[in-house]
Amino acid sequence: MRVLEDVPLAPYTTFGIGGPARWFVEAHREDEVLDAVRFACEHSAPLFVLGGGSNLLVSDEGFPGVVLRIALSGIEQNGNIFSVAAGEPWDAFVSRAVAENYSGIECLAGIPGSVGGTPVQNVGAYGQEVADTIRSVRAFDTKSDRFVTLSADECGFGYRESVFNTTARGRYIVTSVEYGLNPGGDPAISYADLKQYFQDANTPPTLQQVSDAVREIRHGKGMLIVDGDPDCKSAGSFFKNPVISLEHFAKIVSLVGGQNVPHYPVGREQVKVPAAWLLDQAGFHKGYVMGRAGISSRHTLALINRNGASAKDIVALRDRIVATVEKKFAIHLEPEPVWVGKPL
């Protein structure tokens, strides 16, 4: 195991923001994961596990402990079951599955980051989420000091959450994920954007066509990482879509004069309201600028590093948005990206 010191973290994130890690380790094998945990314990240092860096906002001061970058690679296939190492690029795995005519994750194309991060956030988009296909997750359990396999039920999946980022945050280090896909299955086109995209199609779209459409839609919204595109220096959707009661929703409809408020049922007593709509209604439109930070010109939910923004710049914009939306709608928006480093 090679240990580096004072490694800048900005290049390892899609935001391009962040100070140095006190120590930095790359793990290409499971035994190196164990070695990194031991090293952190020996130095009484906090440990942060870094994947693809697509859902992070790193402090300007960096991280005062050990950053463990997961670089495990490899894909094993047994029929429709794929066991994928945590360091594999997620979008490359989606492309392989689609090319081999396996459905289940075609709508998750174009999402940056690595496989290990998908169960943590229960990554989802365009009508699919990884919880629909994950069979199990292999991880190092820092509490029991051994590698374990968690079933899908044990992962406790919910909307953009799992035990990995809630009740057991920091306990597990994901090393591989097992997905069960559907050979020859039909693509999912339940999401409004996809329905509209294919509304004039004469024949049902193929998996490849749906996957390509998702990438095109994401690119149009600045949600596809493209080198040189200023709208791409972000962490993707910055805020979770809030789930509120029907009573609260009725108050919002009344507040905006009875206009049609976009929403999606969540069970019988709640609805999910798009955070992008809330931002737009609160005056935070596409292209909004606040110093070196701003909002993407193509997607209201993407806060971007416009021109050398610091973490403090992004946080200042985040806090202004949260306070304004809360004042107007009595909804407290929850950020999606993980904060790394000393709290502001």
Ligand code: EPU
Given for the second form:
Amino acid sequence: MRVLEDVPLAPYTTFGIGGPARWFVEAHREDEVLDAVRFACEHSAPLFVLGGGSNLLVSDEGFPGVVLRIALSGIEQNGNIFSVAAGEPWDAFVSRAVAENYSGIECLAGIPGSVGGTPVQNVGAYGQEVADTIRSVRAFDTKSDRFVTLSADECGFGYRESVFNTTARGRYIVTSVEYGLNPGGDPAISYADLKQYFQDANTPPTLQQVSDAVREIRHGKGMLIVDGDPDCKSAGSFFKNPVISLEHFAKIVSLVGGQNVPHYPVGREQVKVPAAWLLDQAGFHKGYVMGRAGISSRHTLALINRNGASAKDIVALRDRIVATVEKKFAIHLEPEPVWVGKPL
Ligand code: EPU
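Can you give me the structure for the form predicted in complex with the named molecule, which would complement the form predicted alone we have just seen?
Entire complex below, previous chain first.
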């Protein structure tokens, strides 16, 4: 195991923000994961597991412990079961599944990051989430000090959550994920954007067409990572879509003069309201600028690093948005990316 010191983390994140890691190691095999855990233990240092860096905001002071970059690679296929190493790029796996005509993850095309991060936040988009296809997750359990396999049930998946980022946060280091895909299955076209895209089609779209459509829609919203595109220096959605009671929702409708407020039912008593809509209503529009931080010109929910922004710049914009939305709608928005380092 090669241990590097004081490695700047900004280049490892899509935000392009963040100070150095005190120690930095890369694991290409499972035994190297174990070595890194031992190293952190010996130095009484905290450990942070880095995947694709697409959903992180790293503090300007960096991380005072060991950053373990997961670089495990390889995909094993057994019939419709794909066992994928945590360091594999997610989007390449989606492309392969679609090209081989397996359905189940076609709507998750164009999402940056690596496979190991997908169960942690139950990655979802355009009507699918990985919880629909994950069969099990293999991980190193720092509590029992051994490798374990968690069934999908044991992962406790919810909206953008699992045991990995809630009850057992920091306990497991994901090394591979097993997905059960559907050979020759029909593509999912449940999301409004996709239905609209294919509304004039004479024949049902193929998996490949649906996957390509998702990519195109994501690109239109600046949610595809394209080098040199200023709207892409972000961590995707910066806030979760809040879930509120029907009573609270009714108040919001009356607050905005009875206009049509976008919402999606969650059970019978709650609704999810798009955070992007709340931001817009609170005066935070596409292209909003606050110093070196700003809002994407193509999607209200993506905060961006405009030009050498620091984590502090992003946090200042975050705080302004949270306070304004809270004052107007009595909703406290929760950030979606993972914060690394000393909280601000
Ligand atoms: N909207 C606006 N302004 C905008 C964009 C959207 O008002 O600039 C409103 C519209 O009413 C629109 C609604 O928000 O109908 C939903 O917008 P969109 O379909 O773009 O989805 P989202 O709720 O903003 C979520 C995920 C994305 C995922 C998309 C597509 C969260 C926090 N975000 O965004 O995931 O790609 O759906 O399924 O759930 C991510 O997590 O990083 C992410 C990009």
